[in-house]
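Single chain ahead, by itself, as structure tokens, in the form predicted alone.
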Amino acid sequence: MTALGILVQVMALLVVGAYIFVVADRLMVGTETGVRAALVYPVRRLSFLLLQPVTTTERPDFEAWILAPSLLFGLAAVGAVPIPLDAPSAGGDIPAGLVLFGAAMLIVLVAVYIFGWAPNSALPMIGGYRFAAMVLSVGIPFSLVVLTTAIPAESLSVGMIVEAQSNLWFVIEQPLGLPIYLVTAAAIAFWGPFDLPEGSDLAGGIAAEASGPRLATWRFARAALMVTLALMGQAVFLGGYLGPVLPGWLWTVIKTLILLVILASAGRTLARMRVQRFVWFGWVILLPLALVDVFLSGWIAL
């Protein structure tokens, strides 16, 4: 597939996936409006934000304020490029795809911090610093559990990792991997109980001063980031496109939707953690468990 074809495929996937994620999240809210209202909610909300007047602050950095959502969506797209949807030859699978994905996800810190710093306002800036503390706490466990899937595959290629699961999915061979991945992925996407940068105690944090098209693009970029994280999760832990009867691309869609629903439901059922407790949780709980996952995977491989 050509570079342009891969780009079109990734963009279409992220747009559709973001729409599905917002619908799933809306259904988890538990309102009485029903499925039909949830299906039209993303379009209705987007239209409202695009027509909403844009507020501003005193002496903001407008360029950075515009750059941050674009950077966040760009990182989501870059992270999705090395994930094959049907077969290694059907996407942008590259030899070091896992490294590219990990680098893109950790640079999300830059996009979030810029979005909080650009308004030149106290509460958004505090939200940016909060996210820096979060990423420092979960970045190592997140990277470890993702890279551990490369041990049995003996490759950093996502396609090779998927093929290595032809006999047994890594969610069974590495039982600690997927739970740690989902927790750290939700934190990197500042979603649900880890939505600390946009906490209500900060009146919205990094998004406190955002409105109109600026807020709409930011929300869309985060939804696209969730799709990329779910895509990688199903590829390295649930066998990706491997499965009986159905075509490979359909298995990819089904497994990605399952992880998106899990993440959406967690965002509506789990309480938000305090920053101090989250930092403790990352260093004292997640990091040792991730190291255990590495050691167990290496022992099994040997």
The other form holds:
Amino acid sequence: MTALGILVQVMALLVVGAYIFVVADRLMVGTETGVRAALVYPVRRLSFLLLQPVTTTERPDFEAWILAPSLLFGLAAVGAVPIPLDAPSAGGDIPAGLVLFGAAMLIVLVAVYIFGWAPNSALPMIGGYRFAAMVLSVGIPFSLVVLTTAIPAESLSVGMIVEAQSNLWFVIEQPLGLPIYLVTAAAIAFWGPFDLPEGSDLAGGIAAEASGPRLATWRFARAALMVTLALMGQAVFLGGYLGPVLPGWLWTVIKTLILLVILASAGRTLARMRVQRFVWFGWVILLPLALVDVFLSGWIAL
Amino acid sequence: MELKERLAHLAKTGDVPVFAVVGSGHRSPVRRLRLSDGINLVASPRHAAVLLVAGTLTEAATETVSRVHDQMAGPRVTVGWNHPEPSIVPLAENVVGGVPDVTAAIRQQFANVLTGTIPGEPPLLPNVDPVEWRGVGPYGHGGAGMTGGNPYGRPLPLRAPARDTLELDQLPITIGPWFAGFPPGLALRVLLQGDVVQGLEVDSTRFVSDGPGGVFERALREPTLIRDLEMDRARHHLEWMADALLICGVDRLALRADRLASTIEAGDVQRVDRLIASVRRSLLRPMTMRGVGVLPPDVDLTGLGPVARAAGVAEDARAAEDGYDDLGFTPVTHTAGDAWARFSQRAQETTQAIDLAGRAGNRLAFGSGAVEAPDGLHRAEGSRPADRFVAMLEVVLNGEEWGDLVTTIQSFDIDMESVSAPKDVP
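Please give the corresponding structure for the form predicted together with the partner chain, as opposed to the form predicted alone shown earlier.
Every component of the complex follows; first up is the chain already shown.
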């Protein structure tokens, strides 16, 4: 694929995926009177935010505040590059694509932290602190379960990992993988029961001082990040584009949507976890489970 | 210009982001507003286009409400709701009426300000730094001495005593009186170290006027139908549960609790039970509330209602009433005394109240100078439970993480309308 082709593919996936994600989330809350209202919700919301001016606070860190939303979207896009749509080469086809994805996802910490830091305000700052504690706690289990899928495939290329699932999807071969992945992915996208940096107990946290196009970009970047995480989740655990009858790209889309709906519904039906309990959960529960996942998969592969 | 008109046309049909400043007598109505189609109550003024000033506020609230107003990004418009004239801030419209009236007015003013029919409101306060800026360079770093020192931009952060061998900066901030996680009117001066509270002081200024007093205040003076009292209790607890669920990020269940509060009928216990089962499945207890907000053992719990009963004190003024005795009333209790025990306690008291209301017939409660209100024991003479909750905040919340502080304050159900006037205000 050419560089331009990859760019078009990634942008199309993220924009359409983000739109669907926002609609799905809207339906989950249960305020809308119908599907039609939910379908136009993102358009109405975006229109309003484009009309609203960007506010400022007393002596913010302007550069960081402008940079953070674009950085977050950029990371979501970089993370989506190595994911193949319908054949091993139908994506960035990077030999170490998994490493690129993992690196991009962990740098999300920087984007979120500076978005909390930049407005020079207390509640966003606390949101930033919280996210630092969160990513330090789940970064290792997240990376471990993603990298474990490379063991049976004997490759770090996402296309090769999908191909290695032609007999059995890794969601069955590595039963601990997908659950840990979904939990840690929701935390990295500060979503759902782990939306601590943006919690309602912080009046919106890192986004509390943001308005207008800045808030719109931030919300869009986060939705795009969710799409990237769902795309990778289906590629490495649900066999990506593999599937009968339907064309490969459609399987990718269907599986991505399933993961997005699971994440959206968890976000609206589960209570937000306290930050102390989350740190405990990351180190005491998720990390040992992720290690078990690595050892079991390694043992099976040998 | 045309693009702007198109955007305005699209945006005005969407949800109206409203920031509500809640004055006396309007906690419950503003909660019911959450159910209104097309109204979205937001937690940060930055996200709002409409400022709703509901009910009566004191003169002292003028500055804080103006500050909230100026934080709104615009185009912005202020709508009053049963707000007495002269209003404390300029209003585009003052609605006298119920939830449907104010919903229509908010939608109309939102459309007006988006399409330019009325201009967006100018700021109410001058845009100046709260402290004179004396720094050199954009961050005050260019002066002489340590960290830019002299002349400095801002006072240096305070230094905290070492904790885990780390000496950290402390950040003094003021939160409230319109912070979405607190009862309206509660303002705290907090010393934060990271997200941990290292010092705390309650702002004694009254921002919310005395409440009109509902059915429970009336019951102090005259015989009242048990049915009315218990239905009011059930509604109050359900609305409180909706608040708790919103703060814990379970918006879907919060909406259900709000709907239940506005439609519940006497005897209809099953619907509440189903809601509580869903709350359990949301993992509210293990994720957010277990072990949070436990009171020290030396705190006197007498008369603190559900908070006391959640800690095992089986004390309830209803037990002394003949009418309740006929219905076989015995107080529900829990033992853990944490935020979950309080949630669970109020949930069970809700089903109990709906059951009692269904069976009460025309039985009366005679009060005799003491009534068990949803937030605790009210007496004809003397202070309300809110006073005691506010007084214990400084002791209970020190050392808590911010999220736990919010959960704990919410779990007390403090009604700032019934707090006694502070000593330092003439």
